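Here we start with a single chain on its own, the form predicted alone, put down as structure tokens.
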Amino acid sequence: MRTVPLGNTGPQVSRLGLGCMGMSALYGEADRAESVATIHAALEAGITLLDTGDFYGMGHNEMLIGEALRAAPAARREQALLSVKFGALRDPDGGWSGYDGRPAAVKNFAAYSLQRLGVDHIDVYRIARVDPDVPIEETVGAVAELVEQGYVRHIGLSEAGAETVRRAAATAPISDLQIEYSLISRGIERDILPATRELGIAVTAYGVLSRGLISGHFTADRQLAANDFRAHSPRFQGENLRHNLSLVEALRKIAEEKGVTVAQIAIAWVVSRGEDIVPLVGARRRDRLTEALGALDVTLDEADLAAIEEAVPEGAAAGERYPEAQMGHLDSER
């Protein structure tokens, strides 16, 4: 597994990271034993970056990762770098109540995460969504204090716009910005990616398969559980879904000509965007992980990239990437 630096100030990380959210929440039921086995397989394959959020399953995901790390061989356990998002407020019914970036809350969230994960430090710590009621300088400043105290190693951001990224970077060193980036979610290319590159901040790209939409495995007749995010996501509804799956079929033709899968060519495209972009793959099963890892063996030449651009041009997707209410929480979309 090749490694790359996570920005100018962050650690060396594997070329792919593992996003663990789906093992606990938002994509329907998951198999706990298979989830643990998938984390172990990722570590065995050389993946070092494990991404989670303290609100994924209201702490379930952190406890799951902690369980997997305790059961892993010591050498594998020690290679794991934990990226944790905080700040999202939940209620007992699983609803969402906003975000809290106050310094006291930041430290409270960290204390609980350290306990659930069973570790003495978090490698990269970031607020999941910018709290509009708290200056980003205060939130980042609180994480910087945790760095000074040894509880956090590096500071990240999530779904922050270019101006917010600049303000945060003026407050403390920022290793990376976690944000959605895929063939059908390319908004960061306008202002955000130029800003991160100017500042030496990496991008950890989530949603590289658009929650399975461009994986090549999703079908129009698939029935989604009520607790599956995609059942309410605009891109998975009606005519939007049919249009978006037509893009996938165009991409499939290119993938078949190269002898790879749709998922592999979609991940390889994100990898091709630059060494400062680290894709997070949300594999919940070992077979999906193996498929994703195969993307690292796919080389896209100029002809391939041109064909992909023609098949899935920028802005081709139908529907927003989140429901309207959630779009309002995205500093990156303002």
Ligand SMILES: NC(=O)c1ccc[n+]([C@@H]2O[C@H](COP(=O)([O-])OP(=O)(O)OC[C@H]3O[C@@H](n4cnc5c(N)ncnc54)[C@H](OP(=O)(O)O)[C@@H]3O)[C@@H](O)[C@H]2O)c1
Contents of the next structure:
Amino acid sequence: MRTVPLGNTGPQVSRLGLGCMGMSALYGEADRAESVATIHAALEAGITLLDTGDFYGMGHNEMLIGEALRAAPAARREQALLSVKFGALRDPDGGWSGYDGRPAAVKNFAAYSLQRLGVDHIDVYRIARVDPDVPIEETVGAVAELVEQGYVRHIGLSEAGAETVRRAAATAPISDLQIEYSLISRGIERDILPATRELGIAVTAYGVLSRGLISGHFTADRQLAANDFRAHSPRFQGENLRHNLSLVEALRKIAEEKGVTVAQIAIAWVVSRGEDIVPLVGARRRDRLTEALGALDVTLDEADLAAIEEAVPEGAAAGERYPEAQMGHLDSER
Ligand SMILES: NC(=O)c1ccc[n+]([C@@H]2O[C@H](COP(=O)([O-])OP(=O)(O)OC[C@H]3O[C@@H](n4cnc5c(N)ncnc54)[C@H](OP(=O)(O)O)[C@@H]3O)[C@@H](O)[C@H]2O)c1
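Please give the other form, namely the form predicted in complex with the named molecule, since only the form predicted alone has been shown so far.
So here's everything in the complex, that chain up top.
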């Protein structure tokens, strides 16, 4: 497994990270034993970066990762770098009620995460959404105090816009910005990516398969549970979905000519965007993980990149990447 530095100040990480969210929440039922086996297979394949959030299944995801790490051989456990998001407020029904980036809340979130994960430090800690009521300097400053105390190693950001990234970087060293980036979500290319590059901050890209939409496995007749994110995501609705799946079919032709899969083309495209961009793949089964890892063997030459651009030009997707109310929480979209 190739490794790359996570920005100027972060650790060396595997070329792909594993996003564990779908093992606990948002994409329908997940199989616990298969989830643990997928984490083990990822570590075995050399993946070091595991991403989670304390609010993914209200602690479920962190406890799952903790369980998987305890059951892994010591060498594998030690290679794992944990990237944890905090700040989202939940209720017992699974509802969402905003974000809390106050320093006291940051430390409270961290205290619980360390327990659930069963570790003495978190490798990269970040607020999931910028709290509009708390200056980013205060939130990042609180994480910097946790770094001084040894509970956190590096400070990350999530879905922050260019100006917020600059303010955060002026407060403390920032390793990476976690943000959606894929063939059909290219918004960061305008202002955000130039800013992170100027500041030596990496991007950990999520939604590289647009939550399965451009994986080549999603079909229009798929039944989604009411609590599945995609049941409410504009890109998965009616005419939008039909249009977006037609983009996937155009990608499939390119994939078939190269003897690879659609998901591998989509992941390889993000990898091709730069050494500072680390895709977090949301595999929750070993077969999906194997497919995702295969993307690292796919080389896209100029002709391939041109064909991909023609099949899925910038802005080709129908529908925003989040429902309207959630778009409002994205500092990156301001
Ligand atoms: N910072 C943020 O705001 C934010 C937001 C969302 C996610 N994230 C993080 O980023 C991670 C990745 O995001 P994501 O899960 O939305 O990413 P994704 O990789 O775009 O989508 C994952 C979905 O794609 C499907 N899929 C099909 N083929 C796949 C393959 N070969 N490999 C992987 N997945 C495949 C899976 O569905 P099936 O399992 O049904 O096949 C899975 O549900 C999350 O786990 C989370 O840690 C961060």
